[in-house]
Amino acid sequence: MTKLCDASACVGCGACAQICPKNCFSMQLDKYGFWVPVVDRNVCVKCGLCQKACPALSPTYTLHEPHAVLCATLKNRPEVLKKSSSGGLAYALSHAIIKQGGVVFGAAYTPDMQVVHQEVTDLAGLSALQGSKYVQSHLNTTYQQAKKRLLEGKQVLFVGTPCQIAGLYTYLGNTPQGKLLTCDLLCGGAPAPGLFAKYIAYLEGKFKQKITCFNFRSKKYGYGYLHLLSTFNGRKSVLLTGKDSSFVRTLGLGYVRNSCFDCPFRSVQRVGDITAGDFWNLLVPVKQFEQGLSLGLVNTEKGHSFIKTHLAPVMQLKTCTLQDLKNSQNVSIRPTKKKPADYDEFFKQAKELSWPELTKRYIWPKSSFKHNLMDLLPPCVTSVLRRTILRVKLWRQQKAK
């Protein structure tokens, strides 16, 4: 069993594995803990379909200049907003597709806390897709399933990182795509599933209970900060602070997938019909901010038509500018910073050190004093600080006028 191509170029979408007629591929974790396609050369017939389906080797996707920049918040659905990481844009898209008899593909947790893409066919299933999951997801056979649904004449929404959307387009090839709607996510890089599994194992060992739900963006104390909430055995919930919340730092510190360091999608030009993310640094009333703000980029005519028809009635939409986008998500629309000098050393040590020791040696020292302090403070305190800062900014804005 050998890798198919250079791991530095592979985005791990698995399009090659899903298109292979001989099923000679398997998706396995590499030495860094990321999903990569591995091919059995004894079975491979060298048909070349895998290379044609690879978005890195045979890119057939199109990058679009956004038609509009929107700030969006779901109206009259407080229970949905509480579960959504930002303003509920992805949920609203999914809800509209399901109501039309369509299907939605997005990332969810398995019972053993792996992040995988799955198909949802009813409204009840949408809750599993809600919430940001800062881990590379395993796509399983969702490209195959999406193609099947399109050929059946169903509406399909596929939500994923830009490279996953690009992989879908390359995989589909000439398959009719009139009923396909894609939503790419503003992405700062993909943390490792293998590292996440180590982190989950540490938490389960510390609290001596199995984790049944994990929330990277709990709104228990409002919107705007990464409050990690872990639920054990479906009952006891713990807001993680200090070094217990350190996994999410691996993203900001650059311990992400190799392909993320040369990502063609980290720009204003987008691959999906619609782009969804958080709208940071937009000065709005505190009450509106606390509900959550989605940043939506309308990238194609298909996306524009869908939002105008299905989302305008259910979402509070505000047209913003490209400068607002840059002020909010500059990190996600510009090339990733260079790979950390200790990248290989970090992942090697991740296999040998305990999670607290890994955090103490690599994550905590490289994080800013501000981030370390905020993570040490109780979430209720950070929420008060966040609201106070926002009120001061609004007051200054009004005073300037």
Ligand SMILES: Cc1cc2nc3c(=O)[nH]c(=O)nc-3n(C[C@H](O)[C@H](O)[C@H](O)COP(=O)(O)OP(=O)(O)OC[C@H]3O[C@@H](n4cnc5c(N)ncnc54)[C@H](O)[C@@H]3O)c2cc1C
Given for the second form:
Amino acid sequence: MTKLCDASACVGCGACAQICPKNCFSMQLDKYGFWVPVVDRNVCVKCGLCQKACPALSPTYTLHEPHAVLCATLKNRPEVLKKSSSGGLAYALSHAIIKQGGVVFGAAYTPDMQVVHQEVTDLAGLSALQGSKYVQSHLNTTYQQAKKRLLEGKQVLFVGTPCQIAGLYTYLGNTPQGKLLTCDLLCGGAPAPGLFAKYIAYLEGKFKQKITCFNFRSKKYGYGYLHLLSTFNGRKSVLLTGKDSSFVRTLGLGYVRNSCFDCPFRSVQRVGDITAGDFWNLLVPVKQFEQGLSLGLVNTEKGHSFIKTHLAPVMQLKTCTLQDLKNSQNVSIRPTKKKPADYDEFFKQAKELSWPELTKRYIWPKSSFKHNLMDLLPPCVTSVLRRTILRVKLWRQQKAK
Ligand SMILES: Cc1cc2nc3c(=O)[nH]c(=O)nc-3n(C[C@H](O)[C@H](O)[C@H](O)COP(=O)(O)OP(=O)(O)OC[C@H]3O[C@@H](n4cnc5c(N)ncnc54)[C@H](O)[C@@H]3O)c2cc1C
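Having seen the form predicted alone, could you give me the form predicted together with the named molecule?
The complete assembly is shown below, putting the previous chain first.
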């Protein structure tokens, strides 16, 4: 078994594996712990379909200039909004599609805590998709399934990172796409599934119980700071602080997939009909901020008419400016992300060291003082601090007017 190609831009979407008529691919974890397609050359008939479906080798997607920048939050559904990472934009799109008899594809945890894309056909299934899982998701056969649904004439929503949406368009090729709606996420890079498995195993060992759910963005103490909540055996929930919460830092520190460094989607121009992210640094009333704010980009006519018809009744929407977008996102729309000098060493050591040792040697020393302090303070304190800072900023803004 060998790697299919040396495309350093391989995003690991597995479009090649999904299109192969001979099933000669498997998705495996590479030495860094990311999903890559691996081909069995003994079975390969060199038909070349895999290369045609690859978004890195044969890009067949369009990047759109957004028509509008929105700040959005779900109306009147506080319990649902609590489960979403931001303002619930991805959830609201999914809800509307299911209501129309369509299907949704998004990322959920498997019972052994892998992050895998799956198809959801009813409203009850949507909660599994809610919440950002900051790990490269395995796309399994979801491109194949989405194509099948489109050919059956069903409405399809596909939510994923921009490279996954680009992979979908390239895979679909000439398949009719009138009933396809896509939502790409603003993305600062995807951390490694192999590393996440190590981290989960460490937590399970420490707490001596099986993890059944992991929330990277618990809103127990409000929206804003990344509070990690781990649920054990479906019952006990533990808010992870200090070194136990360090996995999520691998994103900010740049221990992400190789293709994330020169990512063509790290831009204001977007691949999906709609883009969803967090609206950081937008000054809004504190109560609204505490519930979660989505940044929505409306990129195509299809996205525009869907939002107008289906989201306006269920979401509080505010039109913002391109400058608000730029103020909000300091990494996900900037052209390049710097690769850490110790990138290879980090992933090599990740295999040797225990999770606390890895954190002590690589993650904590490189994190900012502010982040380390925020992780050490009890969440109720950080939440009061955050609210106070926001109130002061709002007061200053009003005074300046
Ligand atoms: C790896 C990653 C990096 C991100 N980086 C940024 C960033 O730098 N800046 C920013 O503003 N936003 C970023 N986001 C997006 C943000 O965290 C929220 O996912 C987004 O705002 C949607 O929130 P919501 O409340 O609208 O959706 P929710 O209702 O919470 O639904 C979340 C949606 O995200 C999808 N999803 C969850 N995990 C994954 C995954 N691993 N891969 C693909 N799809 C997934 C689910 O299918 C679901 O549809 C990132 C997300 C991921 C997964």
